[in-house]
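The chain below stands alone, shown as structure tokens; this is the form predicted on its own.
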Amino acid sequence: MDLGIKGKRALVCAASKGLGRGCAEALAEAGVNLVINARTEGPLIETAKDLSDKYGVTVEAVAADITTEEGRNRVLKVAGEVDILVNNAGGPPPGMWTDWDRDDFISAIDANMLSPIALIKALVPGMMDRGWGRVVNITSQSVKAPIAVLGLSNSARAGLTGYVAGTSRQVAGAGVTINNLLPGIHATDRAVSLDSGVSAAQGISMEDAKKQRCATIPAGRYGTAEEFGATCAFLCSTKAGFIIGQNILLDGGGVNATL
């Protein structure tokens, strides 16, 4: 399928690796130019020159921390006027509700509230100029289920699915379109880090431990970040501007849930 971005210019955050890395992958192959973003500068332009040396387009690498004001400004002069937004940052840690005081809260919510809401700020008002743009947010799929030991990513993503819900419907007259992508689990690093977190508690082996979670899932498996970033990839495809404020779950059927 076309998906009618070619020539596009994308602002990927978080996009070394994971599924940052399959989003802009797929954006990659759809045609769509790149500025990519991530903290640890190595990865990130290695993947700047895989993903340009395969698919021949601009791809432009901006290691900063996009959860700060700073590194923000960084990418954001790079960046300049961009079509797509794909906002992406790590979760806060997992813990107790007993384990967490307003300073904890206050960090979840900066990284993952405030700054993609930052990043729409910014760039949102010059797609609607332009009369088009498409915002992809990565939650999770604990905004539809919460996870008991994710308080602190449970709060700060909700937050931000509340703001998207009004603003999504305020700009898409405009042309713009913002929704939200909610992964369950997929086969990255954050997957084996769960599973050897399991290994070592249980005593049991790292497959055993990817069997055990496998078995929670009704498709039986991880998903991919292929998968995820094809998702992606239409949602900011011209086929997708009658999509607007929806949270989309990539869980495998994970939540049991009728809506």
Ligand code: NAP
The other form holds:
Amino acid sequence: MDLGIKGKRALVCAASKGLGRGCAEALAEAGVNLVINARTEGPLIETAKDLSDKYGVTVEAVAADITTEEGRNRVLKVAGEVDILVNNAGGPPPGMWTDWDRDDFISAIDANMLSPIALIKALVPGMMDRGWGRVVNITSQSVKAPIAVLGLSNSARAGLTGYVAGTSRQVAGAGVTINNLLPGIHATDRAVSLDSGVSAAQGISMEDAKKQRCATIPAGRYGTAEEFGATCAFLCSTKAGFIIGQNILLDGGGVNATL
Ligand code: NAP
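Would you generate the structure of this protein in the form predicted together with this ligand, following the form predicted on its own above?
Full assembly next; the chain just shown is listed first.
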């Protein structure tokens, strides 16, 4: 399928690895020129080179912490006018509800709610002026089905979800769509770190920790960054202009719910 976005320009945040990289790669495959970001320069430059060599698109890389105002300003300066924005950043740490104080909540809300909102506010007005735009926010299945140890993530991402629900309907008439992608477990560094935690806590091998988690997923496996990226690219395509303010779960059936 021709996604109709060849030659467009996208900013993909937190994209040197994992799900962000999957989104960047699927957009590059569709002919989209990219600005990508992550904090660590080495792997970011490597990803930029890989994608431009493989797909013949331009890929500019900005090493910056997207959850800080200073980092966002540097990224926005290079990004300029973009047609597509993919919001992403690392998730907050796990813990117990009794451990988190005001500062922990402020950090989580800053990173996973207010940073994507700041980028939406910076870039969507230009998209509206030009009559076309796409925003995809990477959130989590924890928006639909809470993960108790990730209370900071559950809270901050729920806040972003509420903001998107209203805002997406305010900008849709100008040709701009905003939607959220909700990953369940995917085979990225994050999954390795979650499995290491289970392996250490239960005294089992990494392989058994993974098997145990796979048993809770009807698809019987972890998702891939390629599958995730393909869904993102479709949401960013000209074919997806009627999808507004949705929360699309990619979880192999892990959330046991009818709707
Ligand atoms: P990952 O494999 O660990 O990759 C994270 C990417 O984001 C890396 O490129 C990292 O590079 C970059 N990054 C992290 N923090 C950043 C920051 N503050 N500023 C700029 N770049 C940053 O993680 P992932 O699995 O792709 O997860 C992406 C998001 O989806 C996270 O919010 C995660 O919580 C959420 N999620 C993931 C899963 C899953 O199973 N994988 C499930 C549910 C939700 P640097 O470290 O160099 O900055």
